[in-house]
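One chain is shown next in structure tokens, namely the form predicted together with the partner chain.
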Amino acid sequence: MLRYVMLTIISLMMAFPFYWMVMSGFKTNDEIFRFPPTFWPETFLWSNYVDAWHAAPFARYILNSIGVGAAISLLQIINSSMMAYALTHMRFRLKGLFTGVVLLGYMIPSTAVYLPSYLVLSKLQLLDSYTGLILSNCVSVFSIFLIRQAFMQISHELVEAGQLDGASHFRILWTIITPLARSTFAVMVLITFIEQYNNYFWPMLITKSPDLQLVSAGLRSFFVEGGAYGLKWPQIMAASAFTIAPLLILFLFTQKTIMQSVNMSAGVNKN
């Protein structure tokens, strides 16, 4: 019994944030700034959402951030998977030197060279481009060792049969592999996309241009400039409640895929 009370009480403590929000939304500029805070909105005013939307391309935003996020995670797939399957069956000299590689992408946070990546995409003239961002961001190294343990569990007699049988590698990762360690894919295309759809750092620093920005960036400009900042408070928090509307959304459809996940990533790091 104890424990329901003090779980209810936790979850409604991390819960708060988002309600806090979502009813700020609603308030009038008057009543939010009011002390002590009201804890249900006077009238509900539906026109803060309304008026939030239309003052910066949030639609825009969101697509944005979904298509980028979409493109990575495509990508992403099928480098990850080819990098994993070349660590785990197949044989070549500098394998020892790939994985090494690979293991130093684990431990330097990449958030470290910022700046020189910045530096060479300014080089490719990529700057302010989706090429760029998505480029950058097609391998990540978690993804790699995610795939890698999967594909480690296949039997490698499973590969060979498929040589004898005179398929490529191409074919042999593509129809026999891949199939095999399906829920993985779909518990790194999901982490994947939640991990795009949220970053900021390293888009902000890259799509200069307000067409380009992801919605993280968007939120925050809509924050700082335009005058919003500590005057639209109302449609400050309703934005925010929009932005983060497809993330919860996603999360109750694919809960257990994404819990699964940390199972998984702990699994990663064993070896």
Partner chain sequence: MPAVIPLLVFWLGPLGYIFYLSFTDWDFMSPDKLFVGWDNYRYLLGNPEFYQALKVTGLFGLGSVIPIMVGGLLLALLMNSKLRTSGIYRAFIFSPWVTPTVAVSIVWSWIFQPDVGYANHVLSWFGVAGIGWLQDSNWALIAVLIVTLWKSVGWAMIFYLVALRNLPSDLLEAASIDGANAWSKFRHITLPLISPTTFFLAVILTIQSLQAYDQINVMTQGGPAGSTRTLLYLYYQSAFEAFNVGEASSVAVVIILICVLLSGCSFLIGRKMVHYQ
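Right, the form predicted together with the partner chain is done; let's see the coordinates for the form predicted on its own.
Below you will find a single chain and nothing else.
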């Protein structure tokens, strides 16, 4: 009982900032700063959410973030699974060295490659475009390492059985190995999508058009350039609330798969 009470308290502490953000979107500016604070609005001002939605093209920002995040997640599924399969279930010379080089790339800070990546995109004329936003993030060392760990838990005998039946490496990968690691893929997609949805600095660096702005950059424009910062806190809270709605919906649809992945990993470690 004590364990459940502690978990409940911790859960409420983590959920409280989201509750405060949503409720503050319904309050007046004075009510937000009132002391002692009010945890329930005196009057629900739905107009705050409407005003915030129309104050900036948030629909465009959200669609941009969803589209870019989904495309990057799909591309990372393809290239990460192929790379992980080669590192775990294929035999070739210097395999260990190649694996070490890939994992070494995980130690390099992302900011260290911003300048060369920018120059490459400039040479390819992909700056200020959806293509540049997607292709510059379509490979992730973290995703490769995550899928590699999942593939290492799958018996190599399944690969050998597929080869005896005449299946190619691509068929073995997509019809045998990948379905067995679908929980890990769900976790990878969730992490990748959230990361790209909230990505701020790199998209701001390679895009200038307002039509290409993602949610984070759009919120900044609303806060600073729109004059809302320090003046319209109810609208700021409202805008912040409906921009994270896609992430909450994504988590609701994938939480069962995430828990299955956690339980599967715990069982493997225990065994």
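Predicted, not measured: the structure shown is a model, and the values here were computed from it. Numbering follows the first chain given and starts at 1.
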Splitting the chain into two rigid parts between the two forms, is K27 with S117? no
